[in-house]
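Coming up is one lone chain in structure tokens, specifically the form predicted on its own.
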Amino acid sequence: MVLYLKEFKIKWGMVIDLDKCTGCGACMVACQAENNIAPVVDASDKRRSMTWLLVYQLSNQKLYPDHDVAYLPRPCQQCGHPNCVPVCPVIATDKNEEGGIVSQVNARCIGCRYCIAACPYHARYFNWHDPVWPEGMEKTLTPDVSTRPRGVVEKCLFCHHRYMQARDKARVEGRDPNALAEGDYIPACVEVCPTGAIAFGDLMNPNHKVHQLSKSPHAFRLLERLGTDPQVYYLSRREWVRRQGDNILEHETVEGV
């Protein structure tokens, strides 16, 4: 029996409405601040960039006045069948906890980067440099998130520490920690989104908004043909956006072929 293929009663997931996303990058900043990602020395040097959530710009490749763009935030997709889990030689990453979040145990990671090579979404990052915060900025660190040393792989965890806090709060209030209400547990990127483009909740719970949105005919998942079964869904009424989400290449007819 393969544990990371287990069935979950709770599946935390996102539904991101690309027709609402303006590409402001507030989710990226919130992710970095919440998860103690140190500011880079030179932001123009992409070799030193570190972000767990990246916003991509999509284009329909047409000329004005038919030109159109969309912005696609890409956190870890928390795959139901993650390619990164079976390749890790030290079980530093796993998908076994109720909720379906793909873990990353930094203290166990040996930096082999097999998981980075296996992830089709480029959602994992290797920390090449020691984290350094400007003087005084260390006071802003989130106390529930450990800082990572140089030489380990980092990734989005759906702000797992907030999940633990929500479960502890439920226990104190005498509620079932395995039956959190919608809104009890919200990642930083969801909380800060100014347009409300990101919805979060239990994909298995019919009463949660994400469950309903994921059933929309306009919903899709990135590279769904790979069979990774992501827990992050996207919404768009624009067909060209949905087609790019699955990396569909247009086949042009070449005369004589």
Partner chain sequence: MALDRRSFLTFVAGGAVGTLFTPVIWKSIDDTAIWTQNWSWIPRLEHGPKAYAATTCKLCPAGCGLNIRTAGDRPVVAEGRTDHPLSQGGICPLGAAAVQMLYSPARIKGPMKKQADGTHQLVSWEEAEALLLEKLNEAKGQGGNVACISGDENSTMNEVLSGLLAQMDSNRFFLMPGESLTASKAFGSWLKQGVLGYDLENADLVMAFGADLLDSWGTAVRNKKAFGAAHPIGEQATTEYVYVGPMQNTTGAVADKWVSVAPGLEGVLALGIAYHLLQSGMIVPEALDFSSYRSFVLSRYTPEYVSKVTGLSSEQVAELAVKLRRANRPVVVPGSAISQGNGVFSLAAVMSLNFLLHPVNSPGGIFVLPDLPTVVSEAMEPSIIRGNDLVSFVQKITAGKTDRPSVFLVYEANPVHGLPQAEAMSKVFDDTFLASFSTFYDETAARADLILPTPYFLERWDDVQTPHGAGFVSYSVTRPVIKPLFDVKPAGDVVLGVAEKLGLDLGFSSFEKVLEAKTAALAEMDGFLTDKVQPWQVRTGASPAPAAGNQWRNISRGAVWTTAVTPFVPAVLLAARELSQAAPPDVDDWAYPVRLASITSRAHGSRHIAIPPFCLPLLGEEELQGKTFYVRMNSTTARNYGLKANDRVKLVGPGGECVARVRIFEGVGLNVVAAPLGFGHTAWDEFSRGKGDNIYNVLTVRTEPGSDLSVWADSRVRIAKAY
The other form holds:
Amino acid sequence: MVLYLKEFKIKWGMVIDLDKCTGCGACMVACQAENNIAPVVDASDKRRSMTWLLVYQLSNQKLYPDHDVAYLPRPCQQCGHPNCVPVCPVIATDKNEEGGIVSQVNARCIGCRYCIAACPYHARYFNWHDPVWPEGMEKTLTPDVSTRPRGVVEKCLFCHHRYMQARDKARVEGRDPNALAEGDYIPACVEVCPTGAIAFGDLMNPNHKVHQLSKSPHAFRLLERLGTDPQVYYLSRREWVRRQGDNILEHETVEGV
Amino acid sequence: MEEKKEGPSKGAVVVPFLVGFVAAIAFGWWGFPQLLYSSKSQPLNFTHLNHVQDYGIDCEDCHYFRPDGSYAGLPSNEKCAECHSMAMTSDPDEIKFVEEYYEKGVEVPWLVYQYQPDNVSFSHAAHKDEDCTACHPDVGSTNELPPYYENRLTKYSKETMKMKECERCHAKEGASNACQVCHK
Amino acid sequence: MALDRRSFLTFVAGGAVGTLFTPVIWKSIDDTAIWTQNWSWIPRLEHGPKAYAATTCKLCPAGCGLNIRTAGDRPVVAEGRTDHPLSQGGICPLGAAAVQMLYSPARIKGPMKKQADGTHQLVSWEEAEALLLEKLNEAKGQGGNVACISGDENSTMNEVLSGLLAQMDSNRFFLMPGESLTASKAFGSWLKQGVLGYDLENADLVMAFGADLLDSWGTAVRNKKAFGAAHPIGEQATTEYVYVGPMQNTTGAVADKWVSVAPGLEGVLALGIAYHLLQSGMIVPEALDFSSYRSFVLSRYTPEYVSKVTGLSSEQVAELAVKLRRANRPVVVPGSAISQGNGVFSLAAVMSLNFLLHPVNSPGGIFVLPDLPTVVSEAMEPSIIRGNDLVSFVQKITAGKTDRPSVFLVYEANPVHGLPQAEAMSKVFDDTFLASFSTFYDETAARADLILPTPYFLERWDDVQTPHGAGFVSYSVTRPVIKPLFDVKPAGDVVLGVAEKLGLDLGFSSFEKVLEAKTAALAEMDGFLTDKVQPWQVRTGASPAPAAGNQWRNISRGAVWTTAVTPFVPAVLLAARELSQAAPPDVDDWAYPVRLASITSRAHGSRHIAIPPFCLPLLGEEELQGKTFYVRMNSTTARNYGLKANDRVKLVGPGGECVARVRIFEGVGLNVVAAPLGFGHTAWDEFSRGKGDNIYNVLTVRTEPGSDLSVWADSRVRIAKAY
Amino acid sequence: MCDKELWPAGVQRCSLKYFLAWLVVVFAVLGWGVYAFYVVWSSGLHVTGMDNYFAFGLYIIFDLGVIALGAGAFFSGLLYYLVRVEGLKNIINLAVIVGFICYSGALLILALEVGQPLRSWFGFWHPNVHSMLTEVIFCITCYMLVLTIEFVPLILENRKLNKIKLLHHIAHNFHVIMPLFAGVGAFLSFFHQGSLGGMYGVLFSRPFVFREGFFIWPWTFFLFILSAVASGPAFTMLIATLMEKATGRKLVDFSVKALMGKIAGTMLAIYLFFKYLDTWGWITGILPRAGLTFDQMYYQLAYGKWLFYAELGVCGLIPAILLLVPKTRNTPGILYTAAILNCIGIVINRFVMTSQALANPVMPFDRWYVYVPTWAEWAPALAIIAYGALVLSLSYRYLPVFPQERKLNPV
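Mind pulling up the form predicted together with its partner chain next to the form predicted on its own we just looked at?
Once more the chain from above appears, this time first in line as the rest of the complex follows.
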């Protein structure tokens, strides 16, 4: 069933330390501001809200006082083997660019939502409403990310525009745009995180921190056994957290998941 | 044979058909563009050639890369006012710049022939070795600014390069044609 | 040829075929699709060069540095500032939403006067200032019958306001209630010239009692940075964080250890730990009242007693004591989860652990942070301001024990919504002239007779002096990054102008000049800028270069000033007398059997800021549904009161009640209900108005024996299913 | 006023007044649907019950349902024109009309379903050849053309139209080449029925619907074809019966209905054989490999196990037996009941594959949600049914749909 596999020399990836995430949500706010997502009056309608980055609360399901919680920020997992890409009938989404970011071009999207059905992470969002900013607030739109009309699908792109800007800066400075140093390109959520719970870099580059972190015995990926091969890794020293990263049958044991 | 007699003569069929055909062709290729595009002129006539030839200003003095890698496509009022904070001649366009724009603090609403949609992020840095006129009209070697045609439906400039053209060149040059290389 | 039907049809057919060979259809289809990228009701992007402006956040007291990104002079995004010691590149959700708040629909567009029908009408600044002048003149004639409430603990604005009051012979200047008041009651007798700070950065064990260190308490982002640095990603932690508090809030969730103790009982546990430390021979040589403290603790806070009251086992308590004893540089942080309403007992009990563990001013422990010099003539001393108890004052007025001021000035504060027992407390504004200096149309502005809108902090000059909970002295300036969008005026300028017309001399003509003078006054102290060396690094041996050059120029452009100077502390008092008098009784309250653990989170705004539009998506499905908010309790508590998940529940306190839905959350202690502050707004805008209920209404104020302080962090309620 | 000269020769129809009154009812329902179209297109899909969990809703379920039930057209055509099952001659016209209604209706609903209808042509211009949906878009559109071509000669056989020589010739020649279109139609139909199933089967990140398969086609590809073939003839037969009840006239000989029942029963049995195998493989293979159990796939009432037993037992095995045993099949009441159960079973299958597949949380910390359609979804669905009633009413009144009608209803 593998229709679609492409290897890249650069693979931008995140490693999120769930033992450091306080669930404060600064990343979610930064994401909205950076990516020109319109605020909505009733954001409690979670099934229609627009949260490219969403912080889930995980529970170890035990009663007080043995209870424990963890927060899991979920950006688009930028799967190495994305299910959303091959199903798109109009190539509005693709995984074809060096860096391995799954693209989403709203101008091409016809809004069939097949990709939303395909994504088990709920990382894709449909514009149920036309975006509306309170009067004047549209002046805070950044020039970097286009506004989207209703009726199209959108998602986290690892702040792809920052990647483009970093490449341009490298070009103007006479450096190789294909050999960015760690820190040249960082998504907004990573930048603001007050506890530094998110590391970002090239998973293929041994000089980047994420390369080693992704190999940690405490590292895991969401729903790894489905074969989506995400470029987002999570870290936790707590076994119950690692267990919740994937569906586990009762008799199955999880070794360093 | 009988059926043919009952029917109209060949000419009676062919002539209206041809008239309709030709009319449609004429409308489609001549009338339709007139309807689709509105013609606009630049707010000021900027004399590129004079600036380059008479005052020895380099293209890069106004059209330059910022240190962060972005491209300052058009000079701001401030840049122009380095020379034109007061009118130096009686040229009406120069006076208009000073009075209508600079002194009022309003940036000149230049019409960019090649303005790309919001969903496109064109990197000038990546194309800095190309010839500007490969995409832009050659305004630098004349003192006249050509008219600007705006598509009434899409609101884009008629000259805005279509994706096909970008893709063709990228393919030729071996550059990536992945969507997000240009789209944002 | 006549045009009969047949030839017309043939003509049409020809036209149709011809059209296929023209761009008409194909171009139209294509352009229609392109048109959908460009719907006129969806805003287009505006381009412009990218730039940054460094400033300091004023949305909560934590004083973080913000880097405001602009695109062609438009502020677009708030980012962190790596050069600011209070945030070090980090940012909280409220700060991240700072730029968009510029255009909040709740912004006040210009000065407003209350009409007879209770609505507000825009007026000119001349008229507004004339009215303020008239009212202040009346008050001046009545011997200074004016009071002021400031919601900004850290601004030099407090000097301007308290200076005005002082020159009108009034000393009724109050801050919104916070923990510096409690500290002042507990240690004010010997700590005259500063506050206590916590050197988290150099500690190897951080134990927070109540204080929600990693969300909203004190210098929240700096605390998180310290936590983050001590927990390098993917590596073993270098500093252990222990949270002693009522629930697995942000701090409890991520701390290395969570010890569940109901609100109000933190002090009991602390003295239970102190018992073990004292048993092991620890002493506080510099404390004058050590022996009475020692005998009080050893006689009363025996392991059995503490275990009975807190519900923790004796082993658990002993284990915490061992942790503290074994650590090289432990620091204990007292506080309440809502940064207010804490009693002297709780604070002094927890703080005594610090005194036991190490001398004051030792790295990784607690430091005395000196106050900065004041510049406005007759401005109240910071230590005096910290000791003024607003809630007691309001209670005295409503009880008729003191006279009601004829004029109330409220600066960047929202007492109508945010005082404990808010509904009852706000009656203090009946029959007075209430003037509100506010950026947003909050509940207090909605109630005010006169609204004097202040510029948003991105539009004005302001400053932040050492925030509560900091570990070091700091001073940084807030500066305008955009011209005011509306007809607003800096409150400092308004007050200085009115003072002048009142014939008072505060010594300055504009607030900007006050800040310049403040910056100049810093030269009295031996300070440095934090561009290369951070203040906590100085404590472990780094030596900074003294601040040089034009101080105002540097600081007004974003530089942060700090000093490592600590005042000499001859002797300390452990507040043994207050501890023994204020100790909570052993009996339980059966009328209000459930302990209320209030929550504050920066995701819900702050004391004077309602939840911003961009923070709404942060509220989970079980925090807010439509207009109803949720309170949390564990399944045992819920069962005891016949409640299930999603049931509507009524919380009744002695002073008020509110309705919420039940969220079963096992991270809350037994018989505790956790409820968030910051909801139930009635003014503001559509984004925050009418969502949830105001928990401030069910908070219960009691007077702590011994300290005479108003306390409500340990409020209790009755809960029952609501229908 | 009378429209008698437009009726097919030698048959009786109700009075025009009656007919118009009936049309008023039909148009009322249609009007409500048209209003829903307006609301959805002008304000967006937030008026539906769909959300970020339920990317597909009633629109897609309805489309899948009618396309499956409309499969009677291609399968009857295949059997009649290519396999030469002569008995089908008497119902083939109706099968074509029902197919036409189902497909055109489905396409109309699709125009609602996409968020950007003005861009829907991108599916042809910028196709992604890997996407099953691309296959669906191409095949459905092409098959719609074929159905139109198959419908045209029937229209031209209207008494008035057929008098025009040219139209008469066209109709005649169309009939001659009809086997070709039947073949093309069958080919297209096989593919898009399959691709619709394939759309779900390829979702390897949705263990509820993911299936392995043959080459690029997951097993659901073939199961959808078989299930459509099993329900289509039953549905066509039921429509014929419904029309008989509505008009009070005998239109098709019972033997034809029984033949349709036999075809449906046979195909249903074949389908169920594979479906059972597939389900077994799913429970013992795909689910455990994804770390899931059968029990985790069901939730409360809306997505309960009753759906599983209803689909594969009550509406699967039972109608298959009833349709295969000659004795029960030849009893009209049982035949109809079995056919209805058969159709319900297939609709349940399409519902489960769509709604339950999306409701089923894949991330362990995620939860179930229940999808409830709104009026904006029911109205267009009802409107398509009304549209079907309209087309059938007009066709029945003015076109010689049923060759046996004159014989079965002697004047």
